[in-house]
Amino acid sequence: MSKIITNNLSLWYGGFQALKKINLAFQEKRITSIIGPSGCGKSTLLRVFNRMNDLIDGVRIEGEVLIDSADILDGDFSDLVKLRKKVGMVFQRPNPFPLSVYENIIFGLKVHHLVEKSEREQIVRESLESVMLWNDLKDKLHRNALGLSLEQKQRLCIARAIAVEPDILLMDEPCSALDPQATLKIEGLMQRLKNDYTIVIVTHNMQQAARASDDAGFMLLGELIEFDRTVEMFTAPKDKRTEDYITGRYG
């Protein structure tokens, strides 16, 4: 079942066209990786799904983006708070707030007025358990989150995103700041999370895309060149440009 569908999606930053008629379908509760060289439109595409590009002056978008059949680009669609609850985002560098671990987790719950105070402790525990941090941090909940290791910060940011129970997790280069061991741990975490969430990741790391994703899309100069099951794309790409990029001939 398709969770996200794009139909002829195009985007301009002023006079520069960053996305060119993208047609895609992201399947529910699978991990989809978007690969391609720097500047090809990967992160721009990701930000369309929770309307973060609205924050940039001069952006113009055409086409459709359907999430659960609702076009989030439709002029009548205005509930961005609800959208950003449904579509969580994890960024390239871990960005915990300069607050305690506990306050980081409940931040979104308070913004969205989701639960009573009496329920917060249970949600904090469940969120940290989901990212395998509870045992490490259960006695440090009121310490400043900025004192955590890089890997712990990224896990905390994922926990913060899932505390509000989104349907979709967008992850923009989620492991680029981490060492190889921490990267493998985050990839393992993603495999567990896909049982409950639809995950879309942007990555420059070909090995990570091959290991971690079920489906993959290759972008080049704002165009979607190829989209397929990851194993098919990496073993038998249909477009020579995809093959050249995967094998390191450019990019």
Given for the second form:
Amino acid sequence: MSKIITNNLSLWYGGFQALKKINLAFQEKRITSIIGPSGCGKSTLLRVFNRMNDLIDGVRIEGEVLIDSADILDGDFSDLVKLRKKVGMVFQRPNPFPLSVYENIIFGLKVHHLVEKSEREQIVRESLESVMLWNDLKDKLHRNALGLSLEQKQRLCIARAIAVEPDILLMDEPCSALDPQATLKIEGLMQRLKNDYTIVIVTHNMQQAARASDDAGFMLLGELIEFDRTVEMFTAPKDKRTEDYITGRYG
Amino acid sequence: MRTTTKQKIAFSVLFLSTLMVILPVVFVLGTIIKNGWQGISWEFLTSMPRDGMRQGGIYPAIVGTVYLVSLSIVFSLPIGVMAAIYLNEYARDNLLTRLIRLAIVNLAGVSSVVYGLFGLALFVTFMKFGVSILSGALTLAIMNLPVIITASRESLANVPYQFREVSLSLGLSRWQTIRHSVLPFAIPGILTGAILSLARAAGETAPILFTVAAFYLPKLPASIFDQAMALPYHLYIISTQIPNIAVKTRYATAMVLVGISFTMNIFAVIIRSRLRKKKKW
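Same protein, different form: I have the form predicted on its own, so give me the form predicted together with the partner chain.
Every component of the complex follows; first up is the chain already shown.
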């Protein structure tokens, strides 16, 4: 089933068109990767799905983005808070708050008053377990999260996003600050998480897209050039430009 | 000339300039302490002036200054912080906000006697608060606003942009983001700015001259609608208006005034380093 559908999605930063009539469907409980060179609009596309682009002055969006059949760009759709609870985001640089591990995880819940105090322990545990950090951190819950390793920080950020119980996880180059080993571990984690979440990952690391995703889209200069099963795209690309890019002949 | 020689000359010039900054401070403090410490006693700090202010203490002036400074922060801190939040977090970069920013910078440069006259016209005369602690505190508050706004804006701007992004991505509204993900991390800087501005307010004479300060009062002020004595004005009076007063009394008064500012500054440094340790990134 399609979780996210875009219809003729275009986006302008002032006079510059960053997305050109994107038509895409992201399937539920799969990992979809968006690849492409820097500046191709892949991060911009990702940030449409939780409307983070709203923060930037001069952004204009046309077209439709349906998440669970509701158009999130519709003028009537004003509940950004609800949208962003449903669509979690993991950023390029691991960015925990300078607070304890525990406080980082319950950060969203605490503000939303979603749970009783007594349930918080349980949620912290579950969130940490689902990113496989519980065993490492169960005795360090009240240490400052800034003392963790980069990989642990990124896992913690994923746990923090998960704690709000989203359906969709947007990952914006989540491994680009990590070393190869940590990258593999995060990819392993993604495989586990796709049982429960629809994951969209933006990456400029083609090997990562090939290894970790089920579906893949290739973007160039704001256009979606090709979208297919990852296996198909990486073994038999239909478009010449896709082939050039994934074989490293691009540019 | 050889590079090493040039290097030495540059180093010496820079070092001497730095020394020039410290020297006046050392001399001022040295003179005040040398001439004033004999005048400091428990009685001096806690009793009313007697004998045309030639004898006794400066207790009412200390109390007056504390009242003024505390009341002024009650007005200036909330307004200043809220304005800073608006300017840094909400305001778009347009002509209006640029004008506001320009106004703030210019307000910080306005001479303090102008604030005094403004306070006299607005609070004392127009709003009929009379010459009172309230008028004086409001005048000081207005004088301090630009400083507090600027310091608060800077510490808000120093909170990484990522904190806001993460917070919004977790479904917090913009206000919740400011309240939970930005303000807590900006508070050390805001407090430091506020305390430093208070230290300055404590030492200003001109803004309180027409709005609150009394030459001499036999009693402590009973409410914020009373006049009060204040340290800087008291110092001015005993230095220029009262003949035959002991030198040590003048310097001791100056020492108390400088001591209050100094203590507040130290306090600001301690608070900042304490909070920084807890919430740095």
